[in-house]
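There is one chain below, alone, in structure tokens, taken in the form predicted on its own.
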Amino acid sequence: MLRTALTDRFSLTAPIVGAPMAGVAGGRLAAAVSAGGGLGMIGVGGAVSPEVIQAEADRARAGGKPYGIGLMAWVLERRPEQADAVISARPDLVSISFGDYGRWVGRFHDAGIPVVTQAGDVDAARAAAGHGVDLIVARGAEGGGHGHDRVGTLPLLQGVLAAVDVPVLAAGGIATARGLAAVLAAGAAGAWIGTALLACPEGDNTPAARKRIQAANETGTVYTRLFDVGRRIPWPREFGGRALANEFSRAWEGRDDELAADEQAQRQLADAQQQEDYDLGCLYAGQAVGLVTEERPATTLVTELAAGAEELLRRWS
């Protein structure tokens, strides 16, 4: 079995901890990434009520495994109330990204719960051992879903290892065991992983979008703003997201102040969503995409790239 400061502290077989991805990572993707032996994490949102937080919670917690539950900072500012939700929930870690995190932390520590928050370059891992934080993700340019674009996870891993002592997870890119092993062998505690999951049965997210996402290679992403303002969703300008190239983000690369205000722009971008339509609308996903070929049960994967990684870790060494 392979151990790190992760699996110790959360008592895990697999150093594997599921992107807490919102509209896709509820309760039961949460609680069927632990069953493998990770720590499965529930994303979310910004229009999430408490009552919705207990429910997913309840559902992750039912296997008697550990899971986490991750928070947007910008979102707490407008909706403390998902801040008291949690707690209540009591879950065994809190992720809190995209904004001035800081201050939350401590509040979590006073409940009794591990915080863990995302850095995108050196000086913002800095900044989070700074704030206390329990672990620290380091997210390359490569991952899915909102982040920054700045460094690669590979450089960005090394140098956030080498600056911080706090336990570092990877992120962004890893999607096989080959992926898994490679950080481990580089000091990693664990991956962070989203993408590899975007396929799996019991995300939240429909067929339609499973399939589409096994349909993609690794050149077919894109990172922008396009799909948040043409959806009018108010994440801070500095982060943009990683999501499957399409029509949509073809026609209005380069014009997201013109976007902003053409209404039917976002009427079209609605419907294509409502629809399904992924020709048009959002699909967030990571470069690793292009390794994400088959559906399998979430259980499945997190096992299997566990053993995959000692079993590549054991003949390299």
Ligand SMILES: Cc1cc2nc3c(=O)[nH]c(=O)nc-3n(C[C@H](O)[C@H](O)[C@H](O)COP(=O)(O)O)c2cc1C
The other form holds:
Amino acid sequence: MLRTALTDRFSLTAPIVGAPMAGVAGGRLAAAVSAGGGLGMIGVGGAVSPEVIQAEADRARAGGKPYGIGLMAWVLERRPEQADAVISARPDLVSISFGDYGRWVGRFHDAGIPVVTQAGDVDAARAAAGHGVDLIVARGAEGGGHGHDRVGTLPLLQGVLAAVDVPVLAAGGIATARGLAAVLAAGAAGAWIGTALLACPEGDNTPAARKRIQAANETGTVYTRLFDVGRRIPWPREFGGRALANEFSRAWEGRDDELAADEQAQRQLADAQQQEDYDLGCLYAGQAVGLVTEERPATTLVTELAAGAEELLRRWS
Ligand SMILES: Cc1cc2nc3c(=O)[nH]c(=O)nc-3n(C[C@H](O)[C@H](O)[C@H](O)COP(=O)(O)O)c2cc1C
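Condition change, the form predicted on its own to the form predicted in complex with the ligand:
The next block holds the full complex; its first chain is the one shown before.
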């Protein structure tokens, strides 16, 4: 069994965290990741109520394994009740990313809940260490969903490992045993995986979305703000998201401001999303999407990633 600072701290058998993915990672996916020996996380989006947080947490907790909940710092400024709901749910880990997360660290620590945040460059990782977080995710530009696109995972991971003493998880582009072995060999305490889980049947995404994910290849993504602008989701400007490129992203490329004023295009996007029409609608995914070619239960995926990485690392030891 692979042992790292991550597995020791949370009594895991796989050095893997299932990324909190709003709209995809609910309690069911989190429990399935945890059942595979990793630490599954629930992703909480901007519109999620305290009641839903509690219900998803109950679902994750029912698996009897450690799990976590992921919040967005810019949302907490508008909806601090999400933080209260997480504190009363008592997960084993909370992640807070995207915005001024530092002011929340003490509150979660006072409640006995460890805190992790995602950093997209070395300075951000140093700042996270200064805020006293328990784990830092070095999250590279190839990752799916929101984040920064400044630095790729490998140069970022090397820089962050050299800069901080806090255990570091690697994220962005990791979807196979080879990827997991590589970041562990570099010194990461584990991998934080999102895109790799997008074709798991336990996710809250749709079967049509899972099919699209399996069909896409590694060149099929784009880093953009268009889908947030088009859906009027008030993400801070500094954060774009990596999504599957499609007709909508190609038509509006470089025209964020125009899209912000075009109500007809916004309606078209909203309709497409509702009708699961992903030629126009948004599907967040990272470059590892090219490695996701079949629907596989998350428990199996996590178990196999860890066993495969262990085997690869043994070959070199
Ligand atoms: C569909 C999707 C939704 C995401 N939602 C969130 C979220 O709600 N909160 C968060 O902190 N990160 C979110 N992320 C980013 C992940 O935490 C992580 O940075 C990313 O998935 C890692 O790269 P990978 O996709 O290559 O594994 C999301 C990613 C994806 C693909």
